[in-house]
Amino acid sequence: MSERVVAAIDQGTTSTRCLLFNRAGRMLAVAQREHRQHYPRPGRVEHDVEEIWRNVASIVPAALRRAGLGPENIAALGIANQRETTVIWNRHTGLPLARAITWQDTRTDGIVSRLTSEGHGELFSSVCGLAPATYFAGPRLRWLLDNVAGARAGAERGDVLFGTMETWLIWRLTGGPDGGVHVTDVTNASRTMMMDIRTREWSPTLLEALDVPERMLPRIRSNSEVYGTCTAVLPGVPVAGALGDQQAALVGQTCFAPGEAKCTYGTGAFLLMNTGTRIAESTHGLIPTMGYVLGDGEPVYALEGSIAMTGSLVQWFRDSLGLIETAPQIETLALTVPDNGGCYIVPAFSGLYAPRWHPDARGVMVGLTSYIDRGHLARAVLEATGWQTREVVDAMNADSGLPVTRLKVDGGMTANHLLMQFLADVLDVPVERPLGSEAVSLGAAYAAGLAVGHWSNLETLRANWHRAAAWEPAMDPALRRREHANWGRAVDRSYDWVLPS
């Protein structure tokens, strides 16, 4: 019999992938399929979860074929998912009542404003650690209950179920309408504005404030345990791990000690720091969140800073402006000039996320002169990711009392050496990339493998981590201070663009 491996499904914002990992944490095979982005109105972003399910059903067998393996070789399956994306479906038919509302969608701004104006802001912050924001799943669920025909009545009868994407996939994998397991993991539950961050259970008080029927909610489970057994796609394989994608990367990067931090660069960028068993309060615009709970172990918390647009800004530069043909070409174009020429791009396309949280901001390009060419714009696009990361790191250092002394990075943008060097320069700390940049998928695999004894403990996982590349800061401190000040002035000009209607 061939070696036993662990499978991970990484259900992301733009695509879904299946990856297979061996005991050393090395990827053996990958299969990927993109899904369509639906933009029915400005500020609205939706996914067809039936399309995503069909993609899962095709990529998992494809990954097995590429590795020359069958379901009998899979010790366990783990899932990582785009967080906060919200779906409701009929428990009897398995059909969604509407397209999923994604984490980037801002249609719930009215619901969020009402929660705040009615004085619920402090309640949510104290119970779930999250101030009301369009970013989270709870207001999306409320919008669906209020706007989709039959949703609320079905939810109150117990016929309509809610989940984030890992809940939907676990339910489908374990039988769907025929006995599917309806669970969520603690990291995804912590992003809904409905879970008490201390008890790790649904909060009746918060459900009442959001007007959400509890019987439609999944059971909250740890990140590493056997939830059920696949009846579809991987028959007989235990589904044994689930994490929101950013917490999965924290585990995949083996950030198991307080103070260790990672940043994942994908569609957006997400910086998480392990704060141990302590819930770190934030006064600088960060989110205290669940880091992970492995089986019946102690809960580990994290501080998070979320940046909405990093990789998606490069996509916009490619697809909407047509200034490059492929995403990697942005580095080549940026290297045609020595600096940004005085140009700064603030990508507040759907407002500013951490640490500023200005939903009324919109993107700006400042400092334009006749001197500016495509190369300067390319450099400004990349530098926007560096400066946004710097703002989050500054907030994290202020809040945690555990200054970031090195940053582990992963995700597609880490292939851009110019950007990674710029990161090290503006953060003034070393930036490190591991061998294999698939930290999200690897974290999901680790959680599942730990649950079934495929890996014995966290030290085994630490031993799998190997540095592939590192960048040391080399920027003149005076230049760093001057450019940082210019970036701040550019951000100020993005504020208050969207006026109350």
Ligand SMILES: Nc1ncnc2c1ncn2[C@@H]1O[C@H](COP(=O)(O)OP(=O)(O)O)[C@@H](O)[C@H]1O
Contents of the next structure:
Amino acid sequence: MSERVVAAIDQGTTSTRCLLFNRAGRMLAVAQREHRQHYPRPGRVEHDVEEIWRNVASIVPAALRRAGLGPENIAALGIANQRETTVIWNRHTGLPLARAITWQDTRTDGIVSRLTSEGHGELFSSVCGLAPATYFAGPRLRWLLDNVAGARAGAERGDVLFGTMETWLIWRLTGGPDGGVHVTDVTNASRTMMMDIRTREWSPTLLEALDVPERMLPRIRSNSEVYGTCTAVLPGVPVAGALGDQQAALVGQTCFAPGEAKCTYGTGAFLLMNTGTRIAESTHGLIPTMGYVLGDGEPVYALEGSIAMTGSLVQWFRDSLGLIETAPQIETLALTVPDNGGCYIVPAFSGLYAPRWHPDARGVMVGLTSYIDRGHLARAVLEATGWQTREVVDAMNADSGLPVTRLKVDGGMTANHLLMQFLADVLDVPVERPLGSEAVSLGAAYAAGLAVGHWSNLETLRANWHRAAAWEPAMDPALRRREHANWGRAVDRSYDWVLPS
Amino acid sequence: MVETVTHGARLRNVPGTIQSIERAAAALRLLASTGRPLALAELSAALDLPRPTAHGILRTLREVGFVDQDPTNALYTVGAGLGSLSTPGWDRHDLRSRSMNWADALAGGTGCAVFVGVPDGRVVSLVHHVFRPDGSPQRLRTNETVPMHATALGKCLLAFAPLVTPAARDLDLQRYTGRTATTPAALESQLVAARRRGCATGFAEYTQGVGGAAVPLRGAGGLAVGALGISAPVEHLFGAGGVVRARLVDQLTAAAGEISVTLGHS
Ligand SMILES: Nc1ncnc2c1ncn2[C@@H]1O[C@H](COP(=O)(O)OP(=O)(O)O)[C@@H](O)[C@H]1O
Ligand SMILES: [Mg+2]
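Please supply the corresponding structure for the form predicted together with this ligand (the preceding block corresponds to the form predicted on its own).
Below, the chain from earlier opens the complete complex, with every other chain and molecule after it.
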């Protein structure tokens, strides 16, 4: 087979996968592997980045084998990754100094409240666009520097490097201790609280406020350019695209025009709207963020609504409660009852993210009566995703003045048609899934393929987008209003559970 | 536990029985009765088998889903597949989830709509539906049902999953178009042809102008657990002489093969 294809690695929260795409954006092969979630204490969630690297080294060849291709058939490799997950490692040994602290981990609450109480909140918002929160990478890096033996001294000597997951993987792929390229991309960098969102460079002022040595930081590059050449896994193949997974999905869903939006449903859910070359301001709890920068092109910004727990609530239902065997079976269970029976679950396990941002909220389950059975709980789990999306869409409409008239969705949870229908019902707009729900991988492939000329322009990519399914709103408006009010009352009950220490 | 082992050991070499099946049964009894994960060494000792033999048995059991192995410490436990023995087939939502990526790729490659169907009494229940990627307005049909005798999906299930579908003579062979098979004999001969080609087809037998082709999705041990079908205007699907286009059937078969791998078919 002589067709050139583009490879993408999607280093996600629950798993890492490798997909190969042809020129039409059609998946030719996929290989996937889950990695372990480490929960050493409440509020802490860690990943072993060496395990993740080993997974990459096994899934990429597996995908090639399935397609009957070799590295010589791969035009370029693109990487998308779980954002804000933070790791430090030794540049000489290639070994991490600690497990990676993931984006759901809340251990930096002390650091974050100190930043705020010391009056830095305004500084961060104005320079990087982000108000200090446990969600972002910078405070995690600070925590590692303060708590891991040898981290700060090593960083100051230039022996210890920082990276988010794409940085770690690119460094390993391009040689590791042996000449590995230490770079990050502008979207991942924009989630660290260390990058000036206007200059797209590390901000010395913010680094000082966080007390992070600049030496350990990767160089910030665009999302679509050749960063280096693989020496491992795909020898000779250029690594030519990198984006945070949510920005990758924005590109994969071809939301290239201002006002176009998508929502990706995985561990969490993330609604991003393209705001063009303008950095949007949010007065409703959304995050202004980088959309993408393609090579020398103009930077495109986005407005983001981040929901911490959607698929992970399903996983909790499966693994911690053991009420289902697989995530998809939650739909089977939910269909055993006609409605939620009056039960609501607010999954504020790590506080509430957009648009409410209540770090002190914790999860609640309300409306319990003897009538409630596991089917109602399954409904409540799914409905929580629907209502959380509704809150983000309302905020988006209020902030952007461009009402969302249809929602493009992707991600693992879009396999759940009951949920997708509920989403259309509570949003009261049609919900559409594109052909290829792996928009994250596709976006990474697009970025890489554009860099090496495999695709010539965005219009060709747009032509690859096809509707695979659509769900039309069908809920009685009075019922929608009632349920919405109930959800709001449930959320009220989750507030202020964590007492100030 | 010791009793189980002697029991398993004693079972060996009973004339007229298949030794490896007996050994597999003994291994399962052992795993089910100890209530903790077991190492290969413990299993081979308890079963009084050489390690490579025990390993072969456990690997096979793992592949069919009767045994699980923890990837971190290589210990064995009883697998989920044993518990679901009495419930034939896959959970329909698991089936949809595992089909989704390849169903999308199939729709993209063939330009057809894609369906996954499972038998539901006398009809086919649509578990998954991917629109035809041509921008035309379409309505999502998941959870709807279609008749068995008049659709490619249904005929595929009748032909390849005979244990979980009714016999042709027990179906209500309603006429939908001039082409619907309305006698058991006519239907039977179509099923024979489907088995011969490995693919069932429907030529405007349910809806005027619309055709389909479907092949089985197989799980562990090769059991058909559902059907994967493509659907499009008949002229898109069928070439000269009303023969379904080979390029489309090849893609359909390849996608079904990929999905079947995720369902445990080897
Ligand atoms: N059919 C389903 N119904 C509900 N949730 C699902 C379903 N399938 C997968 N999920 C959830 O989606 C998540 C996996 O989706 P994925 O896009 O792979 O996430 P990530 O990229 O964050 O790892 C898991 O949290 C899982 O619980
Ligand atoms: Mg993902």
